[in-house]
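Below, in structure tokens: the form predicted alone, a single chain.
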Amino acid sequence: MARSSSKDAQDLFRALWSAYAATPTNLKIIDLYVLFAVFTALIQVVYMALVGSFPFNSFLSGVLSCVGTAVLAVCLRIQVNKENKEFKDLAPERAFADFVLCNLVLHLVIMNFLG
């Protein structure tokens, strides 16, 4: 019984990663992103798991602008993705406009939190 499901899960990992392979390379690019800022922000979780949170306010901030600008570009990589018809309208060059400008916002945001 386990050897199957470690089949079947060998089998799903294959065919998800041929069906990645097939992703265009601006999305590529934009997952990359996105597991960076992920990545960023569990660094620092971990560091201040370790280490304390003394300026917690500082702390906040730091995970608060990774996650924040992940879901951004998660929004982009929505926008942007050619086989979703919801945004077929909407120019990858608008679409990354909104990007920059919310992460500007997002990041004013953040700067203000500091204090």
Second form
Amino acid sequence: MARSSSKDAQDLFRALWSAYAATPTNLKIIDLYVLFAVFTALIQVVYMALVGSFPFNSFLSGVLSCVGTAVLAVCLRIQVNKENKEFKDLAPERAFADFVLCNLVLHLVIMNFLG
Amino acid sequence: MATHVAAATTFLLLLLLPFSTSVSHSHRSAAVHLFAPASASLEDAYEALRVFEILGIEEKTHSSTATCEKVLENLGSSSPLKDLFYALKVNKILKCNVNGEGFEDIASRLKANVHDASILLDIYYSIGGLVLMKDQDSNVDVLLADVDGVFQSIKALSQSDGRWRYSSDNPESSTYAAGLALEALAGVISLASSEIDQSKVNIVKNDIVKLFDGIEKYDDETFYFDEKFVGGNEQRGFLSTTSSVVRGVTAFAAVTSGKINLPEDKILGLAKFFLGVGIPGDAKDFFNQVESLAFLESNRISIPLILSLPETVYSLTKKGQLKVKVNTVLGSAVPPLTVKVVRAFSTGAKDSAIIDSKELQYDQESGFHFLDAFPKNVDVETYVFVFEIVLHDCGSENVYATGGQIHVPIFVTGIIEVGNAEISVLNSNIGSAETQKKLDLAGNDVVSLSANHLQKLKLSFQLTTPHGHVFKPHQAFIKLRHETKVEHVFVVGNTGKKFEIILDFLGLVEKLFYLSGRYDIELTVGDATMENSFLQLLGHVELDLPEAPEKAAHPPPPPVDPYSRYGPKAEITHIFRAPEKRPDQKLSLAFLGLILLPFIGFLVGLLRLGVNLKNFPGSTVPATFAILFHVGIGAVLLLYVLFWLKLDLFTTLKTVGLLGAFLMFVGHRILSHIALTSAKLKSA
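Could you please show the structure of the form predicted together with the partner chain, as a counterpart to the form predicted alone just displayed?
Complete assembly follows, chain above in first position.
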């Protein structure tokens, strides 16, 4: 049973990977960006766990900037995805402009809170 | 160790002050210091000159030239009334070389003023000026034509209680104004060309009597006048109000014949009031006091005679003589008289008199009346002597105010003998003495006793006066002082002849704070009439008291040295919050490196995905906009870094606003361009 389950896992993984390969490049770029943001957040959390949360505001702003930007990227991905029927009429450039603007506002707040 | 009790000594010193004296040498020296040589105004110059004149002080001539100049300035016919008045007053004393012609103009001006004026002060100054000119230059015509009219205009301002108003519009009446009015009326009478109607004079005399009905009195029979209303331009004190009335009344009595019905005790009371002020510290008060006394000295109503004693404390050991002096208020001689002691009695025994009706002998040289010897039975006590002045000439009884019977307290002091002094420690139940010691309070030996809490300490002694009577002092205390300086004071009571105190330690254990150890015993006996008051260390007692229970009161802490508050204070150590532990620098740098890893991973991934810049617009305008767009975003991010490093929120927001506007414009252009091109591609 274990062997089959591990083999099933491997098969599942390969199927997912090949399915993913079919996604357009711009969406892949956005996914990569999200992964980058999440990893950065994780590393910050690990660091905080190690040394303690002394300047708590700094920790929060760091983590929140990563999480925020990841969320915004996800929103962008949803809006840019051509298979998404809801946002058919929205130009991707417009979505990108929103993404840039929201990021800038987010980072202003983050920089203020960084201390 | 015998010391005089401080309270008794100061009391004795106070008793040594003489009883109500007349003007003395110290007055003269005070006057010289008080009045400035160069006075600011004519009024002050006049006051200084008048005081020197009355007290007989030689004033310096150089100041009189400056004052004479001021007088001549102010004797013009256009000077204000008040200055003219005081210039004439100063001239009367200094007798400056004044041109007689100017006087005629002044006289006519003043006469016109008298008839026109409705304010009391104007009338007063004008009349006063005319009277002064009459004395200084006999050629000037100062007599008033319409005497009755002027008299009436002054009288119209009088009130029913004897006081006067300042003017017809001012409803408030003033005692000071009454003095001014009376002086003015006296001036009018002396300036009358014909004899004035006697009925009018009698009305004014009645006013004076009514004014004196409103006189105020202190308990020691001094009389004074007070202003009943508060307000007006100047606050008048008792001294200036009373002296104004004295001036007015004596001036009026001087120009009228017949008596004014004023009781002589009020005149005497006024004299005592002025003398009771002592030596005033203010120049105006000094002038008022001295001038009023000068008027009282030779007034036509009754001249007060002041009886004074240089000393009221007599010592039995020194055997002094009782001396009495009778003077006028300014210290001059009096008519022939005898001083009689009507009665003398002790304050403790008012019924039995030690002296009954004895005349004092008079010493021509010193001017004192003295009692040659105190009666034999005078003891250490306070007595009251009742004096009476008897004038030799019976006719002069109406002229002088002698004051009837005068009560004077006399203190007789002496050495008090302390005898039969004993101190003992008694056993409580049986009452038998364990230790009994005789004390010799004259000597310096100290006794040593010991007791425990079950015993009692007893102290007894007798106090006798030089005549053998029992003496009760003001203070008889015994003080127990512990080694730790904690003190306890007990009053020694007396029963009949003996002074005795029994300290029962069983009851006193809690009061003594359960402190065992050595106690010093001090005895204090003191009285004002006791010449040998003492505070003496009798000895020591070793007290053995039980242990203090838990809830017993603690002895009071030793008194803090009062100078220690100026010494350095205790050091304050500030407790800061311990700073948070920061991680090791190497660890932080390691994590900084770790953080960069995902970024590098992102870049690598991008490359692997085959990111390219093929879609970058080719033509110049969109290309510029594209570049500007990226530059704009980079600028905003750089601004954020600067914001974190050193800028504040306001400048950042301002700049972000500006950059954002720019960015939006540029971004809109390039993105719309890209959208257009991709739409064209889709449709194509």
